[in-house]
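The chain below stands alone and is given as structure tokens, in the form predicted alone.
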Amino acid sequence: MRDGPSITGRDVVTLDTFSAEEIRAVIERARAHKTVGHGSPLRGRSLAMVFFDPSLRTRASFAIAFSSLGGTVIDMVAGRDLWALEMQEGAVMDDLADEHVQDAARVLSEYADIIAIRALGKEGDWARDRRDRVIVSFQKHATVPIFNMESVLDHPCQAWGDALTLEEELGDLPGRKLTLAWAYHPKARPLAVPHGISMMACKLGMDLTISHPDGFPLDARVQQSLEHTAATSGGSLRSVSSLEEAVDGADVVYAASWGSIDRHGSPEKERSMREQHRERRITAALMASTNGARFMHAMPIRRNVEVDDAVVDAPGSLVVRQAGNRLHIQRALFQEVLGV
């Protein structure tokens, strides 16, 4: 184990609940993977991941940094490997579910160290979305820590890996210069990510410019908390509509797109909101405004939709490393949590 502060026996579902000392903790070890190796620390241990939305690069990293570092892993995909699971607490269980997460939540606790869950929510409504509730129900219930592998709010392991990989091509971050950039999506795509990005932004001091159209804001709750948060690192939050505006001066353009909370539960207006700035993204014009700024995306990239190819496959594009060093960032969290 490694001296400094420790987050041991801690759920991994928002980097708000983590200071950034604790951020750059888990860094340090993860780039000392990356260079001296890791061994096998977790042979006899154990992770129970449990999927209710698709994934890649989540899934595969996860998998892959537990059983690198000698664990065991089960995947599991709600809808077609459990029970349908009841949430609601207190529930007369007369419907279709046919396990209440509470028993699911134990039991996976009996034999596995981590339970992981990715769960982006489809009530509808926003303010029951938000409330994460199924990432929420197995954090009550679990007696062994939960990981999000992304959820409504958030996309914490996610959000740290790109910490390491700012880290490793910047250097410092403290007065680093990102713009988070809303691009057209065809879809409606989750706010995990964006809220994810400026977390971690906020919290390593960070200057940090948010563009997206009108219509498209962070969540309410969301925008305090980093407002909050970058005022106490020493960092700055800014929100501007201009893309042009956005990027200039900035050491790095972030890529990713988000639906309308304001439409959440109204799909047709929310498209029709959307399609009104089909022509937002990232081009190899807008990048050489930069100060040759990096470009970053969580992936997946909607080639010539989101941002060209022009930009995905420049030299300054760092999302392949982003996706590597979601391995390198998950092997250092499961030590840290995992007290080995």
Ligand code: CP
Second form
Amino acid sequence: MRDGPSITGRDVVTLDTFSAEEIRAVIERARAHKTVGHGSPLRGRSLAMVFFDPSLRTRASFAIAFSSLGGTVIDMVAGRDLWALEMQEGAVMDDLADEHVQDAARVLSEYADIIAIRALGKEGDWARDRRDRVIVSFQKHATVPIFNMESVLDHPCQAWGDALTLEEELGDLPGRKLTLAWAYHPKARPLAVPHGISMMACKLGMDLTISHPDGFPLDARVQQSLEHTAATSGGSLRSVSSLEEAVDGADVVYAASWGSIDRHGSPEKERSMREQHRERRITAALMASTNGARFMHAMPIRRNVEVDDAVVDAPGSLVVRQAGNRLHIQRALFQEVLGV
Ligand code: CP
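I've shown you the form predicted alone. Could you give me the structure of the form predicted in complex with ligand CP?
Let's see the whole complex now, leading with the same chain.
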């Protein structure tokens, strides 16, 4: 345990529920552990991870972080390892679902000190998917802290790890310029990363520029929250359609792809809209116009579709360090939430 702001016992579902001071305290702890080590403070503790969608970095960093601190990890894939879960409160369960989420959450709480969920939503309608019903149901019924390993709306541990990488690279973040740049992807990717990164940048007082083609805004309520956060943190937030204008003067270009919320329930219409922007890619020429901006991406990357090889593999690319820092931030987060 250490002095300072405490997040012990809290859910980690969105950075919006944490103060800048709390975010920075976890980063400090992660940085300290990189140099002095960490021991086995989670001996006798356990983590239950439930995946409704695939993952490389999040799965590996969560599992290795928890077990390297002496804890036990169980990793379950929904649809393969779990009974089919019913999410509807008060449902008459005479259809396909075998177990109600309220029972699964309460039972897992008997075994695990933390439950972590990845669930990207599949209801096909933005108003429904944005409710993040899987995460919210686990939050409601579990009696232990819930970690969001990426949901429809957010990816807080990615953003927290990226804040660590940014601080290592840039030092103090207030006033530094981060451009979140939409790049073409053949699939409609979730909005969790752009939402999470934007919230992190606004919380920590950065000057955030978001650049996307027409028809690809962030969720309207998240956008409102970002504007409020930037106004109170001393940061700034602006939207610029032109990629060239958006990256001008940036300290960091953070590439991401996301689908159109307006056409979320109409995959063919969404695809035809996205296909109009196939050429919107982070190129070496674009990065050369920035006066030495670093490049970031949460990964996985569609090389030479979203981003040129020459950008991903350039000395100013932080992508592998970002992925590595997921492990360091996760160790710090587990200890802070478990109060050890
Ligand atoms: N960035 C990230 O969350 O990667 P995975 O989807 O592989 O976990």
